[in-house]
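One chain comes next, on its own, written as structure tokens: the form predicted alone.
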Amino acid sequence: MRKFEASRRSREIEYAIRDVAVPAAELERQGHRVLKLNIGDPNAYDFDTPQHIKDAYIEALEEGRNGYSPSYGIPSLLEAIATRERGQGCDVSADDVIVGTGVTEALQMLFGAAVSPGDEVLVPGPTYPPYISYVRFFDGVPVTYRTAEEDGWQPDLDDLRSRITDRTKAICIINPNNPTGALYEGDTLRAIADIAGEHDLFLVSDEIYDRMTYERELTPTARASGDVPLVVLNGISKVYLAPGWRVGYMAFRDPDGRLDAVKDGVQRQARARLCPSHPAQVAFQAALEGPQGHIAAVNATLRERRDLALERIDAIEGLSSARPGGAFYMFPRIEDTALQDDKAFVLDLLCRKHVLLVHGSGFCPVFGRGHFRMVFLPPREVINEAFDRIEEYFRER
């Protein structure tokens, strides 16, 4: 009988944020409580979606708003996100906008236009793993240029321009950063940006956390770039505190038209695809145009747990970590010689003390190893009983 087998391209793909999470679910199968410091999702832990956005949505679904959208997103949001972006310095219309589910399905259909086979693609090292994922499914070859830990993880700009070649088509910049919490200076910016204008490459900018900051605000790439093309991508999920309604959106900042080609590729993708959830479009609009209130208080909490992650660090020997300026992750350096491979190191936690890392090699194999990523989202007595179990670790070694 005929074995069925998967495609390359689809054995291919990792997410090692959701992948660690399949042993620790076995652990809670057997009874044990697994403290969990591994998914980047608020809502996990003790943080809500506003209640006029989720009013929002209730009163969409209640006027009937549920059959199919516009394939790119309802005209009234996309130009809410337009009017959003202009204020970042981002000079893009209704038209340039497409929403997508989630920011990560706009990747997809970005890189799904814009990568032929062997083109290649500059990602942050460290980075999100559908950065790697996405670029090698449609067979280009994503290349890491590395952050500096050094230097609070800001992109090594003489790496990122050694690593460019006749083939390299695009630079992505995650800022703030995912894994590492890193905010970039705006200089630093604005040195990517000439790289990518004398190499002639476009820009892509994921700015998914651009209101968790910390000490100062965000520099959009927008206001940091002149006229080199750009794609920025931002969504409901993190600042408004919404990751399973599945809405995000691409604007291309694209003067010139360059990236038109790639806009109609993206554009044709979407059609394919019908559209993204109707009502959650219509509470995302009401999250744009609503009360921002909300965002102060939770980066006034999230800022106290990153200082308490940071001493409780501090306090063990064999760990480090940068501070992290924005988002909710930091990416702890594990200084303990013998405990370099991070995966197992993470594996052997979560066996023997019941807490959920994700191993730093699942978002880079060369500037991740030897790290490891978590949040700092949980309220400060999960954080601290976390850490005491990690403590305890370290010292039975």
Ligand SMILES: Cc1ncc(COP(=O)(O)O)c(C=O)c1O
Given for the second form:
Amino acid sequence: MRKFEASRRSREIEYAIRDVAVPAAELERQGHRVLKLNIGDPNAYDFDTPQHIKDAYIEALEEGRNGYSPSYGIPSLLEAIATRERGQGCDVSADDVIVGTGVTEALQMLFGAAVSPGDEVLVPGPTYPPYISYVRFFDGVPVTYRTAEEDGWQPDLDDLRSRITDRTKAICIINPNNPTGALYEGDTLRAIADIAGEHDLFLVSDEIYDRMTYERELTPTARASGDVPLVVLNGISKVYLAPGWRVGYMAFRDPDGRLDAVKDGVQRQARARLCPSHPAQVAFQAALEGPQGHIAAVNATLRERRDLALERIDAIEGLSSARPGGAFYMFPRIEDTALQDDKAFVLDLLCRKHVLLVHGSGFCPVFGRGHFRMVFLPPREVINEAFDRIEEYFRER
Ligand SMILES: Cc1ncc(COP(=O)(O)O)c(C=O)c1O
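In place of the form predicted alone, the structure of the form predicted together with the ligand is requested.
In what comes next, the whole complex appears, and the chain from above leads the way.
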């Protein structure tokens, strides 16, 4: 009987964050309580979407906004996004914005339009995995540049420069960063933009955690990059606490029209897939234009949880971590040389102590090795219990 093969493209897609969830689900099926520090979804913990944003979604349903929307997004949302981006120093109009089913679909369409076979795209190491998967999916080559742990995971500019070839097309920046929580310095962003300018590259800046910062505000890449062609990505998932609604966008800040063909390629894909969720777009507009008060409250809670997690890590011999300046991740180093197989460590910890982390090598086999990613989203008592168990694990070794 004929067995149908999956395509090479699909076989190569990996998503470490969800992969380790499979054995955890099995433990739960057996009745164990697993403490999950693996998923970057605030709504999986004790955070909820602000009421006025939910109301806007419900009203959209009631008002019959249930049909298809224009492919690039509803005009009033495109305007709201352009206004928001201009406030960030990103000089775009509504025509420069394309709304997608989350930043993740926007990325897929962007790489689908920008990457031809053999094109190289510079991505931070470690990185959010779709940057690797989608570049590969379109037969491009993701090239990882080092971010320096000793420097709070800031991009290593010399390393970045050394990886540029005549096939390089773009430099991707994730700021604040997943998985490290690093918030980049303005000077670093200016230097990256200079490198892009020098080598005729465009910049991709994923700012989905832009307003989740703890000691200082984000410098938007737009403010640090002059007229270097730039695609900014953002959405409703993190700051507005609605990742399940699936809305995000890309905005082309491109004063000389150098990305026109890429934008056209994105728009063609957007038309072919019809549209993103219509009511969710109405809600995203309400999120952008309505009260922003929840952000300070969420950040205060997260700052406290971050500090608790850092304190607990500091007290464990065998672990250390840089202090994340944004997002809700940290990327601790496993000091014990016997535990450098980080996936084996994560699976062993899960099996013995029922704490779920994500192995660092899932975010980059080179620069993520010997690390794990954890979220500091859970309430204090869960963070404490998880670290009690982690501490026990190290003590019993
Ligand atoms: C850097 C980064 N970009 C994008 C996303 C996903 O965004 P969306 O929910 O809009 O697809 C994530 C989610 O973890 C992320 O960490």
